[in-house]
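Consider the single chain below, provided in structure tokens and representing the form predicted alone.
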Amino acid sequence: MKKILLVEDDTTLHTIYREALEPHDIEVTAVTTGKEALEKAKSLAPDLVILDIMLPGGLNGFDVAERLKQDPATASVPLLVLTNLDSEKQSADAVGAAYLVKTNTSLDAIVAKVTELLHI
């Protein structure tokens, strides 16, 4: 079973996306805050971490990346950027994410990135 950890402040969606990943055999994990992901990255070891950018309690989903990217633990864990910020490709970019629209992406397009990424 692969495992991902879901940084997103927004509950619903962490229900939404685990009944929509779960039956890929993916494990859903999921915090709200950029302090909770960095800690849960290590601990967890995810496979994928998908991140939005606006989080709450300081750190956006951009700090979060640059952190883990950093950190020799989780630094090839592959990111996917999923949010309503339709701006910011250049800055997934600059972290090696990949990224997604949430409101210009379907639910089984996001599926099939997700599932692209972990090799499924």
The other form holds:
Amino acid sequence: MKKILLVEDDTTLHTIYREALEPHDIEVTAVTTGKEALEKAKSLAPDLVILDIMLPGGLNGFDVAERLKQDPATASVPLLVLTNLDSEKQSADAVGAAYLVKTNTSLDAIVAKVTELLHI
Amino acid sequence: MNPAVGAVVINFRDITERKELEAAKDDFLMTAAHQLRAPLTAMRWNLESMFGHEIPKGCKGKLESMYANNQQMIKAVNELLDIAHIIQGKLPNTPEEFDLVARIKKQIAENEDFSKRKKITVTFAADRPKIPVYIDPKHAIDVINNLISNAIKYSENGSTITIGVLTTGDTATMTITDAGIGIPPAEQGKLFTKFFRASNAREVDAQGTGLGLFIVKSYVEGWGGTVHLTSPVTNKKGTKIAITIPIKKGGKI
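Please give the corresponding structure for the form predicted in complex with its partner chain, as opposed to the form predicted alone shown earlier.
Below is the entire complex, every chain and molecule, led by the chain shown above.
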């Protein structure tokens, strides 16, 4: 079973991601702030981190991405930025993250992207 | 007080207030559109996950209708965001080299459900097999889709839409000609302004946002191109839109 860390402050989306990904043998652990994300990324050792960008609590998704890349323990974990901001592709490229705009992406396309990034 | 100087001061204040109001309006547009995207995403994905389950009798059509409405709202919000970006000069722009001919063919195919429903024939011809351009592919898709879907929307069932590309040395001109309702000459000057919809277009489709052609013109002019409109084409009917854009020099395609 693969493990995903989901960083998303909209908790209604946690259930949707879980229901879509669990049938693919993917376990989803969800947090809502950047601070929790950095802690969980170390203890969980996920196979992929899904990052929203606009997060409460001072750290946005790109701050989290940069810190994960700087820490040798998490530097190699692939990142997928899933946001409603459509001007962030270049920022995502800069941290080596895959990038999708949520509103413009079907649930099937998200599952396809996640399984591709997890090589399953 | 010198009355002439007083008048100048009032004018300055007037312009400043108007500019602030314009800026506040643009900010509002951008914030509102972003705030709408989050709940629209949740709706979209909840509906999509329902379609994967068995749906009780009598609910399927209603869910499909909700999904169509959700897609329509996403399209409107995306267009609002695009124009807010255009007005503020903050449009995300990531140009890439690609083949214009292949892109047009793909967008014709993507509109096939719509054209088949109206039994409309779409023909396509280009004077070169491949034409390299260097623009943001997302913007190119928006432009081509807007023009094709407009042509289909405002054409009669069973008619023909002709799409062609002609090249000169360093430009490519794509024309889309339909035999549809046309655009009243008196309204053509306003056609490419935001929120404007021609009076006869409102009769065919009450739902349009009036943003599509404003976005088309903004993008094409941003590429250093031009948009030219002819209507009616023949017999008081039809619209021909021609967009001329630069070909990528030394393109690898």
